[in-house]
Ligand SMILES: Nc1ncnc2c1ncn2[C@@H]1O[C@H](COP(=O)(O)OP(=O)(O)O)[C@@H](O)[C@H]1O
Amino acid sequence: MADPPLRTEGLTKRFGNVVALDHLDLEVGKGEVVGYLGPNGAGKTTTIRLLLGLCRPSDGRAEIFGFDCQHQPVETHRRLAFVAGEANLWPSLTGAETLALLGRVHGGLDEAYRDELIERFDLDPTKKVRAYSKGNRQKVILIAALMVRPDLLVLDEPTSGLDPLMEQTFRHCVHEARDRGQTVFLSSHIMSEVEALCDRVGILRDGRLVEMGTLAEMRHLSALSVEARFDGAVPDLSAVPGVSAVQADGSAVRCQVRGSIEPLVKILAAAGVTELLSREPSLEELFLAQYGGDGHAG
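Put the chain from that sequence into structure form on its own, the form predicted alone.
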């Protein structure tokens, strides 16, 4: 059986008395897009630095395609490409020269695909890096990562500085990479981006992986939103099992429901409901539910 593209076992990193990452057990399968969420200080960047071999774990291990990230960095970097949220490039080189250099460093590139990406991301490769905006510098490192068609893409806030149109282009490229069998590990603060791209999502809290699963599997973290409208009076929902946050406004009512929705539906139907809308929680609502609504990790 082939080794997974990414696996950690008990991966831990301490900085003095501070535990930045606490016994992370994670496995990402081939062709999977996994989102990695958590507020600042939760351990996302520390995880990525450990995967890239940029710092030494205090305990545990991380592997890329079976190669140890700490002891076999050359082998791991042959299989992956990394995109950071801040593009630090050579200001005197043009975009084309930068892409050529990064392609050689990686050991080769798909030139036809590089040219296609330059067009899709609307990048002028003749300009020097110093003349690029933040968004255009970000395009360069995105193109550089995608054009080598790596087995694993490690992305840390990859759309930082991109406008909405270029964000859509990025999403299309990630979908295409997944369809080709490439694996994507995506850390992002943009919940809609993670929700649109990822097969599974992991949520970090204080250095610990507290949730991992598909969006469907994680719906238990937050309640279903229900809105109903009536011809007559709004029924009393205070005693309905699982119902909370009831807000009545004239002939309409809004509420949250956890668990079975059947008791609520029976009450609404008996009261003569004329309009009923329900909505599953978004990824942002799931995330805020995990953090008690404040988005901070202590």
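Take the protein just shown as the form predicted alone and give its structure as the form predicted together with this ligand.
No partners, no molecules, just the chain.
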């Protein structure tokens, strides 16, 4: 059995009193696209910096293709490419110079693919980095990571600053990478992105991995979304067993139900419901259910 592209065991990072990451156990299989979802401050970047050997773990360990992330960083880095959410590049280099430098440092540059990516992301490589917008700088580091066709792509909120069209291009590129057998680890706080790209999703909150599964498994785990409309007054649903995330809006109400739907249906019927809609929740709603009405951790 070949070593998995990514595996962590009890990976922990403390900054003083803050536990940024708490005993993370994670395994990503070859060819998987795994989403890593969590609000700001959940510990996504910390996890990725540990995987890259930029930070030392307080406890536990991480491996990439069987190489220890802390002790064999160079070996792991030969197999992966990383895209950060913020692209601090050298202002006086042009886009082309930056890509040449990063390609040479990594090795294994596919020049034809690079040129194709420049075309697809609509980047002007003759411009100096200081003249690029944030989105354009983000394109540079995306191209730099994709163009070496690494076995593992580690992406930390990679689409920040990209316009919707370029976000679409990015999604195509990730699909292509998966089709070629590359593995992708994608951290994000944008549900639709993860939903569109990932086979499996982990949800991180306050440094702890609170959910991990396929999209289908997560749906099963989670609540049903219910929308109801009334002729008369909207009943108070907050005390109904299994119901959460109640949002009343005029004569309509939205909520989520876990477990049995019976108590809710009884109350709705008694209140004179005129319209009832229920469906599987989107990942967004899953997320809301996970964190309650408030999107913030902590």
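By rigid core we mean the largest C-alpha set that fits within 1.5 Å across both forms. Keep in mind the model is a prediction, meaning the values are calculated, not measured. Positions refer to the first chain, counted from 1.
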(message) If I superpose the two forms on their rigid core, does the C-alpha of residue 228 end up displaced by 2 Å or more between these two forms?
(response) yes
(request) Please say whether, between these two forms, the C-alpha of residue 61 moves by 2 Å or more once the core is aligned. (result) no
(request) Superpose the two forms on their rigid core, then report whether the C-alpha of residue 251 is displaced by 2 angstroms or more between these two forms. (result) yes
